[in-house]
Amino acid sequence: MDIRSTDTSLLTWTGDTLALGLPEGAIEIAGELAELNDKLGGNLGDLISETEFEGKLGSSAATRLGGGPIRKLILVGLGKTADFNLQTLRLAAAAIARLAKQQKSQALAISLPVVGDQSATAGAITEGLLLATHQDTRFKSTKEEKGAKLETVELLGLGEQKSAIAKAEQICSGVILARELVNAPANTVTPLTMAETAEQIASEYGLSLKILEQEECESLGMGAFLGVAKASDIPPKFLHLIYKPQGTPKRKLAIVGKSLTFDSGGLNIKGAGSGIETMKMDMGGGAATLGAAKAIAQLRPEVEVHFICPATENMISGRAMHPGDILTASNGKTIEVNNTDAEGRLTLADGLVFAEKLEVDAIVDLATLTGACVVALGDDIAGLWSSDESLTDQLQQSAKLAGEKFWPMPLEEKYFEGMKSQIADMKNTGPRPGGSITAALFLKQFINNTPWLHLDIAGPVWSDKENGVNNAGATGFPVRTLVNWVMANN
């Protein structure tokens, strides 16, 4: 699709198909509208007044011109002035673009209202666009879409906005990697093909990339990753991807996935609606750890970035872990194992021992942890613990930008007493109330003085159906958000 920005207004604009975003409300013809309306023939207020349409949020309208100098028009409602923002023009552009597709449109026009400036609002604008079109067939025997295919799309009034559509399409190549990550099975995404996904993008792009092998993991003493690993046919690989910018780093950070390729429970399997075939996403945080990295190599900040990925898969066989032994993590830290199944947060303890090593100046870690947050949070939403407030609002302001949700819970240290074993420093869980703040104190006791913050992404990594910027299946979250916390500390 090749989206560009112009200074030409949609009264003057002639092609397929001009979409118009409209505000909720009385919606008057005057003006420029009125002016529209004479061109296309009293059209656009026949399809006002006949579909009854009113600019709220969500809501659309199409029709067909016949002959004339637009063929077709599309509205779609922005909802309240009040509460316009660049999501606002995200899920507005999503509409435009699959209505489009519907009237089998192949070049679009569509006039939005700016919001913030020019540039922000080109941008958000390709976000919802690509993000929208985006549809994932490499594992259908028919790859060919049906009917015309959307070609070119002209962004009207907004002036030459070439560099921010750039950003924009790279900011989303991130998020289309993560997507196709967490969409393919567990058959063709496994530890050994994350870590070819990570040699790809250091390669294109310039970047630096050790892969701990599991010799080299055991020297580190890394036992709590490779407990989890030790019932999987498939070696583990630990994933350490690094960007660097030409001059002297403005900060240091790491970034620290989840990626567990495929997670059966171990001994503690997971049963009968339990979700077990899904957990093809339980390296969602993983995912979207690689995609930031292809995305950040292409924007190229001057802030140092490790992108790190404990890859296993979590598996049952003679060699699996058991209920109730003791796993040394890299920090000298021991483990009591009372659920296999709680896996993800064994393998992010030598992950963020690791990055802490680095000396960096904040850690993010991020992971389809626990059903727990979904239970308190629902599937739109992520939740957020930290250790540090600044960190918290600096997550949060790009979260925003983002359009991507995440709500700050609490670290209640009083939970962790019901995580101490008596043979070992700390069980691996804790009582089933307040699962996932446990799950993020475990973590917390693998981190000394770094700021850092955890994200429990379990609920908007996969989504069920056609939602907002985000087709069925996997959504790429939080892929914007860690590129906008990066590019916030450039």
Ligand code: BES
Contents of the next structure:
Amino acid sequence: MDIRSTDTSLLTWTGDTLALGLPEGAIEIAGELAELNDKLGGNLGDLISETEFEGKLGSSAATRLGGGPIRKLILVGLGKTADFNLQTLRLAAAAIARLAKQQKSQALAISLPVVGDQSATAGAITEGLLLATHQDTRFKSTKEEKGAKLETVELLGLGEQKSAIAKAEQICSGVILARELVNAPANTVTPLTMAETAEQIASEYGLSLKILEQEECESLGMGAFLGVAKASDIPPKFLHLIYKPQGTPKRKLAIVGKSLTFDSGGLNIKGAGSGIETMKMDMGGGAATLGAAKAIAQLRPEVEVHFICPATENMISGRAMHPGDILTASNGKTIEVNNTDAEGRLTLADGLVFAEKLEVDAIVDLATLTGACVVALGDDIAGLWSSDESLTDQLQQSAKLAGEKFWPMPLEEKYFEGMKSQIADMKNTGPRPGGSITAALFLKQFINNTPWLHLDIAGPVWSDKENGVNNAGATGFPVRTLVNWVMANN
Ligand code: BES
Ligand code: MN
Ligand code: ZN
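Mind giving me the form predicted in complex with the named molecule, seeing as the form predicted alone was just shown?
Below: every chain and molecule of the assembly, starting with the one above.
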């Protein structure tokens, strides 16, 4: 899809399909709309009245125009003007792209209001278009996409926005990589192929990559990560991808993503109805980490970023860790594994210790960590834990810009009592209540004093149906927030 912005106005554009966003309220055909209506032979007014179009958020209307300078007209509702933000633009662009495909439009022009400034507007519209039209057909024998392929899109009245559009395209390439990694099943995406993906990013964009093989993880004392990896026939890969800017970096950051390419539960195996068949998504944190790396590598901020994915499967075999085993993590802490299905936190324990040794200014981890977080916050909102207020503010600001949602959750120290072990320093799970909080408290044991923030993304990495800018399947959440966070440190 070729996206261009132009100074051409709504009134002078001619071509295949024109899409127009209108705010909520009694729509008056006056001023520019009246002129457009004249140009379209009264069809705009007719479409509005015949479909009782009121500009409500999520509403839309479309019609063919017999002959004339424009072939088809699409209207999308933008909701109340006072509520406009960048997400309004993304959602409108997504709705327009889907309708245009249905209408078999190949050349489209979009007229939407400016929110913030023209470049932010062009960026948000581009994101909405690219994310809503991405379809993962890799696993279909016939690759034809539904609807027509949108070839060209012109963003009207925004002037020259080449760099804003290119930036949005780069960010979306990272989101789409994350989606593809999560969509791909566990017989396609394994620790080995995740390592290959990291290699591709490194070689394409000039990042450095260190892959720690099992022996090296052993010598670093990563007993928690390796305990999880034990039963798999596929060797674990601890991926460390590094983006370094040309000059002295303004900040050094680390992103650590849970990278379980499959989570069977281990000997505490996931039973029927547990959603075991969806556990290919359990590398969603690592997928977003690699997606963010791909985007950051293209955006080239003056920030050093370490992308860390401790990749493995959680399987069963004669070599599997037993429930009750005691593991020693790379910071020397001992863990009684009272549940082998709480494996993500074990892999992240060594991931976090490794990240802190890099002497970074801040660490963000992201993980499809607990079903409890999905129960608490549902499918659209991720949980956020941190004892660092300014890091929390930075992340929330980045999330708001991205239109991705995180809700602050408590690091309630008292709940750690439930993780106390008779025999080791701690157990890996506590009682069922507050399950996402005890998981976060567990991770906190592996951080000394670096500002740290934990995201439980078990809900939003996946969507069973079309939802906002996402189609059914992997969402690529929260690549855009991570990218904004790194860029906020630039
Ligand atoms: N990968 C799961 C969490 C998960 C659940 C991700 C649903 C995506 C959707 C995690 O490893 C897990 O199994 N967690 C257990 C923890 C329990 C054993 C304390 C859970 O949530 O049930
Ligand atoms: Mn598990
Ligand atoms: Zn898991």
